[in-house]
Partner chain sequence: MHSFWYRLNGLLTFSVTILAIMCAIASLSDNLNTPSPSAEIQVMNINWFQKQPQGNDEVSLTMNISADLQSLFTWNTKQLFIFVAAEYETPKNSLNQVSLWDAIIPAKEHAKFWIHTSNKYRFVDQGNYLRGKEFNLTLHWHVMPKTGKMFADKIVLTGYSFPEEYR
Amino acid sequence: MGWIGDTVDSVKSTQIRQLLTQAVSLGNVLSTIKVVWGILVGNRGMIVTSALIIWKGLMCVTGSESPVVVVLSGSMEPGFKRGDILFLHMSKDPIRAGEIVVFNIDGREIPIVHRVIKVHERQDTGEVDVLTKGDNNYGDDRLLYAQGQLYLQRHHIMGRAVGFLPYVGWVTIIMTEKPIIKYILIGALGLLVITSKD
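Kindly supply the structure of this chain on its own, in the form predicted together with the partner chain.
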């Protein structure tokens, strides 16, 4: 956790007073903006805004277009079950065996989350050929790859799984597989908005 050490060191430095003054004035400005925004959009608007900020923040921190994915199949059980969500991060570090990666196959729209079991990194170009396999599958993923494709390359891979939360993704799965529930939810939310007093 090197960045914690760096943060502690920078706080200990003699510029601490300048830093704190700037932080306090920035905080004041942000509080004023938040109050004005709150008056404009009301309670529900604030909740939506917070959700948006958290989502965008996650995108920045993880450096990925879709920082969170829902596990859709049981191919990584018992580690990841259907309905769990995974936090993704994509760094420039090379892909190595054992990492859990999310990748897209040409022609398939649903990304797959499996573990890397084989890596071949070229001497000259530094490009990698990667073979993946689901922990709970008997064989490797060559059956899933496109016709004639033996390995994945870097550009197929969307991110690495670095953290996970159990069960939270079930909401997304239910809404995708039983769209009627999605419509009922949206209808109920709409009703609440219309009949609310603030």
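Positions refer to the first chain, counted from 1. Just so it is clear, the model here is predicted, and its values are computed rather than measured. C-alpha atoms forming the largest set that superposes within 1.5 Å between two forms make up the rigid core. Compared with the form predicted on its own:
- Remark: with the core as the superposition reference, the CA shift of residue 91 between the two forms stays below 2 Å.
- The Cα position of residue 109 differs by less than 2 Å between the two forms after fitting on the rigid core.
- Residue displacement note: residue 118 has its CA displaced by under 2 Å between the two forms (rigid core superposed).
We have the form predicted together with the partner chain; now please give the form predicted on its own.
Left out here are the partners and the other molecules; the chain alone remains.
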């Protein structure tokens, strides 16, 4: 039983070592998957939370429900081009002719960036009515307003343009108009997170 017994014991111990090694390897793989999943979910959660906090902070500071907007058309050229990002601020100051405002129209989701060309104050209520026009358009915006609406009221106006970054908004436009680019970008970022070594 000497040589055969030693061989059997050796095989048993080798199998046990291999099983333990495989178990440890499997544990390492599962641990790695858990860490990667935690990074993906944790980082994404941190990014989303940070973005929301920054956005809400900007809303409080600027007084605008949408402190940053992207110019989507050429109606304000040559001043603002398609793809420019505008920074908005909304204060209690009266709106004046010549100011560039961003406004929402009842029944439309996308805000519009145009210049105020006429301000009309109602004598009976003191409310201000505003007429707008795109710098690159021939006529005023009454055709864009809701049916029967001749002027914008203050509640339609989201904010006044106080600054801009040229062309930075093209990222948003491209991802909206060509969704495949958005999916490729998200996939590439996911791969980057998975393959990065912290």
